[in-house]
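Shown here is one chain on its own, the form predicted alone, set out as structure tokens.
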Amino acid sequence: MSQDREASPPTREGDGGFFHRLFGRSTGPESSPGSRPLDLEDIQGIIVRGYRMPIVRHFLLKVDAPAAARKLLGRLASGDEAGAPQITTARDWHVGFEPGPGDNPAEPPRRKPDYCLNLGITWPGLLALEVKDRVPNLSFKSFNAFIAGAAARAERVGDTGDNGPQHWIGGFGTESDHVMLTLHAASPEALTTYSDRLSALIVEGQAFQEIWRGDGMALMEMQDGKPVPVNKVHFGYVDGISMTTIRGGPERYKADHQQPCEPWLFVLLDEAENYFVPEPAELGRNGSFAVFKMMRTDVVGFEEFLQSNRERIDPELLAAKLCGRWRNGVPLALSPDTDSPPSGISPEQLNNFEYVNSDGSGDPRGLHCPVGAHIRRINPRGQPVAGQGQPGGSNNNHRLIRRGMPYGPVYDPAQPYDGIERGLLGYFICSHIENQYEFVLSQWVNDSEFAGAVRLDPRAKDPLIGTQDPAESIFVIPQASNAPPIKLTGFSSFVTTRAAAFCFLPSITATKFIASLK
């Protein structure tokens, strides 16, 4: 959940607030020697840039008329804004934001868009668009998970029982989930305007049938008497702190202990070490993959769990131990005893820490941050864990980028049983679903053996997003001075999968290629 999330709220020019400090200028990574610069005009922007818009709408479409559907996709990549909303690329448009390493701040400012549009196509979608029928050499030979689909692979990532495909909403997992359109907007008015345009285009020539739509929006809090979007999730934690840095990528992030990720981990490139780019090249190169997920969060159950254990551990400390951060974002690795350390922790330092240093020092036993805590599982940094490429390595080969947003209103503890569903929806972006998304969920989130030499209880899973059985669930909090650990048991899953889809994010070139097929 907390892995590398895009920031939801927009930052205004001259804003000196938290989000400006969090996403402001810092030294960006340079391209690795011999690597080619990313073709930002060809890559969908959602892959390598966070849009920082406060509202989103996802459309799930079923192909009805293949030729008309291919033609419409081409219109979305034609460059003709008057004819159709255009797929957003990764080129610089960040008026009001700090420039990235490749952006020229001396250039005249461009208009900041009031929407961003992105396209995902499932394997059944490519078949329904009749791409395979028209492209004899079509090959996704490195990507069996994408071809199989999210429903067929659900058990691998813990989507069983209440999380299983049989309970998914809106046609997900039925092989009618062909195309995802994702519309980020700067305002509710912009969302309505561009949604209406897209809805009209979708039905032209009976190209598509809309089978589901879902909205997300940044949570709002009152500040100085006005509602302001904040970067939080429904459990109350500040989100969007740990951001994946792409070597040679277009955005700058605060320097920390983690090495930048190679660009081929998120953009399909020929220099990749563990896959072949889909063929033909004009279809595969500069694309990516994204796992769309909608996850319901049981906020009432979570808060009741905290309070039910208050005689054993302070509820806010327990919330911090479960996540690995205090709810205000301060990491236990830097401040294990309080969310407000006397010397303070600047926003620039909130992600600048390690769990285990190269010499073995740090917090190997999890006395500060439990080894099984959520953020330590989802991004173990340099800690020796299952799947680490080399001892002391970065674990980067399994990293994900999450572009997500909450849905549902802010939880009101005065009215806990309001019957309103709350959760998160969005994308886990990666170049290799098996090696990144599925690996993290199966090996780190839902397995007790992920931490190597550190022996966790064999029933232990990620306490926040793991698939829990109350008869077996356990979370262990080590104590200092050889005191007995605190063992918490009998809790249910706090997150339930409501929908999932494995999507291919085609480049602009690929979208035009699909549209050109006769």
Contents of the next structure:
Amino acid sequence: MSQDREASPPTREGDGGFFHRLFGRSTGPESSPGSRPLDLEDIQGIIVRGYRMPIVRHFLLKVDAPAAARKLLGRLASGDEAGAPQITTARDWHVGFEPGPGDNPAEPPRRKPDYCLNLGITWPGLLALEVKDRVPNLSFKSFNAFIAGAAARAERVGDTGDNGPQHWIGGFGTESDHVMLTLHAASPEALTTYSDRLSALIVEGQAFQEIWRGDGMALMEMQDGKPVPVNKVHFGYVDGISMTTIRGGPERYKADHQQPCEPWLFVLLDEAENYFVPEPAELGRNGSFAVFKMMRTDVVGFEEFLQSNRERIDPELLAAKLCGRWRNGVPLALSPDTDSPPSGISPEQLNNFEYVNSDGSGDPRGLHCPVGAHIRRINPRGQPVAGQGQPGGSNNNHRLIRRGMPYGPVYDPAQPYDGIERGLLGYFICSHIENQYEFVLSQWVNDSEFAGAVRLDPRAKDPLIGTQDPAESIFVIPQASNAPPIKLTGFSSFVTTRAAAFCFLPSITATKFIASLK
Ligand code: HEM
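Next up, the form predicted in complex with ligand HEM in place of the form predicted alone?
Every chain and every other molecule in the complex is listed next, the one we just looked at coming first.
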């Protein structure tokens, strides 16, 4: 089935875009995708940059006094750092030790803030801020999921049963989840300083009520007798290796086979091919959408699952088959038999692989990396899938940018039942929630038809994050030389959704526009 599976708005086909022709926008070279540089001063930093800061605090706010609330948002985008912490833009600066494209790495960092701040507003939040009342031509016509909200769309992405909105914490999924403020900090001291400043501002003039807050922190590991932050998740995997490169974006990532993604897939831009920028333009342009998600990870269940199958498959190999990478980050696509290939794999090459090449060669049957493994489902790269049948073709239209961090202390196998909740929380960023976040979770994570020619067991779901029913669950690991595949069954979900919200990430212009509404 073609990309029609993607949600409602009619797709724009052919270069230059059907709507460009319909609405008389020129299809000359200047309007070709990626031609206009991104307006980094206006775009929220979190959309196109990884902050590489070890701590994050998410605040969920309910609007109390709309006028005061709008005014406060304006102060966060005023440029007046003394008056209030400022929303972080994508402007090039040194953050977290990574120079921006405009920076000379040899020179000392020009600006290394100790915090980053970002703003998200749900549809109920835009209503509570009375934006709809004050902007008659307000339109989010291409964004039904955003308007409906995460709770109303939960079933589509497998957030049912224990994952259902009826179990979500902190007011998520109720009509009170209006505004999210996300504070990244370079140190615990910086977190306290800016968190306290925000808390004081939030209640000024009864603008907002804080209804929930949640912290994330990089896991710490002892190295040379000192605790250091590491880029891992609680299941023990190295994370943050696969990055999504944006054409003309400010960040440079590891070598990667994949085509850079069109900027309109992450920043709301007029040259987009499958949506209209929200109106008015000063509210919509340069914005984006982010799905906030908090997911509890059942580390004990996961480790027990690995051990309980050790008669049939080595536990570390099973962990690799479930994810698509060994726990040290080495991809199965580059090293199917060991996480330490004798020739070694440089960190630069950890994301430089393909599953199926344009000539159909590579690993079409998933003998190295199972077609049903987490990273291969969520980003099939050049593998032909339903709707994109070309080997070596691009599945970029469904790509996501992840801005997440673990929550809860490091898991201690010596104290498995310590009763402490652990998981992952953060944002999945995209310009179209239906075509990217919902599509990936509904069509690729929780369904198996996507794999086209490779007939996966129809009951199979993403083994790491799929919503499993032990009576149905199955993970099939194909074996070489026609040996029968290893079939693992009867396992439960290893991940449970604890909270979710669909947020609009307004540009600086949009935030000032909202603040200007009388
Ligand atoms: C607690 C839940 C989750 C865990 C523990 C987890 C773990 C991982 C790990 C270990 C990787 C490989 C590291 C890397 O390539 O950077 C990965 C990659 C990825 N995950 Fe997840 N993940 C979780 C939930 C999700 C969800 C809900 C989504 C999307 C909706 C998602 C999207 C991705 C993407 C896009 C990649 C990169 C794949 C690639 O480009 O090759 N993950 N995840």
